[in-house]
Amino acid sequence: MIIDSAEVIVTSPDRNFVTLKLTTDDGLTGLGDATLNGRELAVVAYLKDHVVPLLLGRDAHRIEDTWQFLYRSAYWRRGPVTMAAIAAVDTALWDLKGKAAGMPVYQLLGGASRTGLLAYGHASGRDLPELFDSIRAHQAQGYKAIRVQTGVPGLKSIYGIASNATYEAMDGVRYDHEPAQRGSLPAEEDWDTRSYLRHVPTVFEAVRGEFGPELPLLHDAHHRLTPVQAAQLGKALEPYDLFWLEDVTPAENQEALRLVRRHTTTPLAIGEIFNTVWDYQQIIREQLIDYVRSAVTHTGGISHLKKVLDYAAQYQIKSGMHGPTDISPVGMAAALHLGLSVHNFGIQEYMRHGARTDQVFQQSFTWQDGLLHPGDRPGLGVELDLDEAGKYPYVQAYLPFNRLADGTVHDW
């Protein structure tokens, strides 16, 4: 099964997405996402320019053999572009052998370890009211955990409120349920650390009074933290019985978390904008998380992905990979493969999709009774329609930045 052709395809129905097919010189295509937002275009260059000649003539069934190789041979190691490139190429490689073997992926990582994936979807709302509407209507959809995200008075507009101004689209129509927006130049918000530390156990008081003890709740501070600051969000959050808090402060400073760890028992999901089994190792070894929070689209695919999350089983640390919708459909179903697959499996992001988006990624994944499902079809289940992909070409777009009252820009 030789790889005969590799193409990069972009395009943005509802948002900007770069895909990475690859055809065998028997017919076989498999899709891998290489999707990094607000630098879609970054990855692009390294696929075309970099990595496509490399894979052109390959055995394409020698997976671990063509990951090592595009990481070791180019010399300069990890970083969100290199390993989002990596992943689209092992990705699109299960697929394909998943489609050579007549086999869903899951199949080929051991076979499913649980009937269905749990996951939580993204409540919020300006105030109360907005927030518990919000609410229910996730519960509604038939999610069984939810996120809670809440504006902070005083602020204007911040990360994960799905209302505010700067998460419409340029042309007034929201882009599809996440911050990032098209234009030329990104959206400035505003930040004050002391009013959301004071105003959120507010928040989580009201939601149990309305929602009661049972349902499990998460909240993401989005790095905005420092470590003082996330242990005592972290203590007073702790009467509400949160399922996770997440990115509490910037985890590149990885001993940061002992501080935090030592003030609160309310469990922690790191390492979103994490790469590697490296960007781990102390916080896993040293067990000051709970959840490992990185996308199989990120970092180096799920071939990478699972030896982190291996390596995290030996600590009792649990999967809680990333899947916004600035993950392609084909990132997310290799995230549910890899899910039900590994035993340490906790919790799973899912945001939906926009129309216009399942019209180029048809996909076979279900959702049913809060749990999702990765289908049976062979390889990982989603096929790309480049008719419809090729009426959407690439937009321009930015995620938001933070500057504090004073004008300083701030961690976003």
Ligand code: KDG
Given for the second form:
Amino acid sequence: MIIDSAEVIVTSPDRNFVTLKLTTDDGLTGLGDATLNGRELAVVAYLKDHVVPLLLGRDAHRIEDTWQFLYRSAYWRRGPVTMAAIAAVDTALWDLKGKAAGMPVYQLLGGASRTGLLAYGHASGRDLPELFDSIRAHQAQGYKAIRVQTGVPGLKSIYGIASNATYEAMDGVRYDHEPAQRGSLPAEEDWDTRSYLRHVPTVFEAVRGEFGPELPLLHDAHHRLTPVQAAQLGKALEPYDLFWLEDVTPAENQEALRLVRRHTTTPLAIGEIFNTVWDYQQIIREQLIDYVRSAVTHTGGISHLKKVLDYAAQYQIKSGMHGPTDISPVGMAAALHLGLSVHNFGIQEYMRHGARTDQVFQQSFTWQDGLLHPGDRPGLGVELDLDEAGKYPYVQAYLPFNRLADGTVHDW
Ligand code: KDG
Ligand code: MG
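Swap state to the form predicted in complex with the named molecule from the form predicted alone:
All chains and molecules follow, beginning with the one already shown.
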């Protein structure tokens, strides 16, 4: 099974996606997701100029060897662009191996450890009535766990969601396909941490009052807090029994989490912007987190994220793979195969893609009773319709950024 051709496909049905397609001498095709939200074309160039020429003529069965070759031979290691490119190759090779074996990828990873994957969706609203409607609409769609984000009084944007997001109603659920907004400049949003810290516990008190104690609730602080503010928030939210509190502090400073941990037992999830096992070394060893947020797409592919999760398993830390709409259906399928197979699966983030995206990427996963399953087609179970993809050329889009009232740039 020799790699004959490697094509990088950019398409923007509801948002930008970058896909690597490998074709072998025996006519099999494998897909890998290389989408890096807001920096898509950097990965396209990395793949086209520096990776594709190295792949032609290689044995597609040698997944681990190819991974190590791409990682070590570049000399320059880690980083989101490199690791998204390597992830795409790795994922496409798993897809090929599955197709060659006539088995879904999860079977090659050791088989199913469960019957389906618990998934959470994103409920949001400018105020409580809108938030409650959004939670109910998610429940009606079958979601058994829900992330809660709301507007903060005095701030213009709904926190955690782009203010001008293209909302598209699907079965009554509003979807923010784009925190990344189309245009040549990132949108500016406003932020005030003290208002946020005062407001969020009141939201969770109201949600628990309305929806009761059972519903697993999650919240994302999107790197906006200092360690002591994160500790305050975790403590304030303890009565509402969160499934997790995500990205409380900027992830670069891992020691910050020691302080947070000393003050709260609210479970912590971190890592959607991490890209290697080395980013997790300290926070897993010191048990500073409870969930690993990395996506296959941004963490070197199925092979590398499995290593992270196996390491995490030694400390009873579970998976919580990143699954917003900027992970393509190919990246989502990879997450589902990995999640189904590892023992320490925790929860899967699942925001539905738009109708155009679903036409470009034909998928075979199922969503039933709040559980996802990757399906049993050989490989990943996703095929890319090139004609459909060709209808939607790349559109420049950036994630927003924040400024405080005095004009200081703040984490978004
Ligand atoms: O590309 C960035 C988005 O994926 C991010 O804003 C979404 O934080 C996010 C989440 O938890 O899904
Ligand atoms: Mg997040």
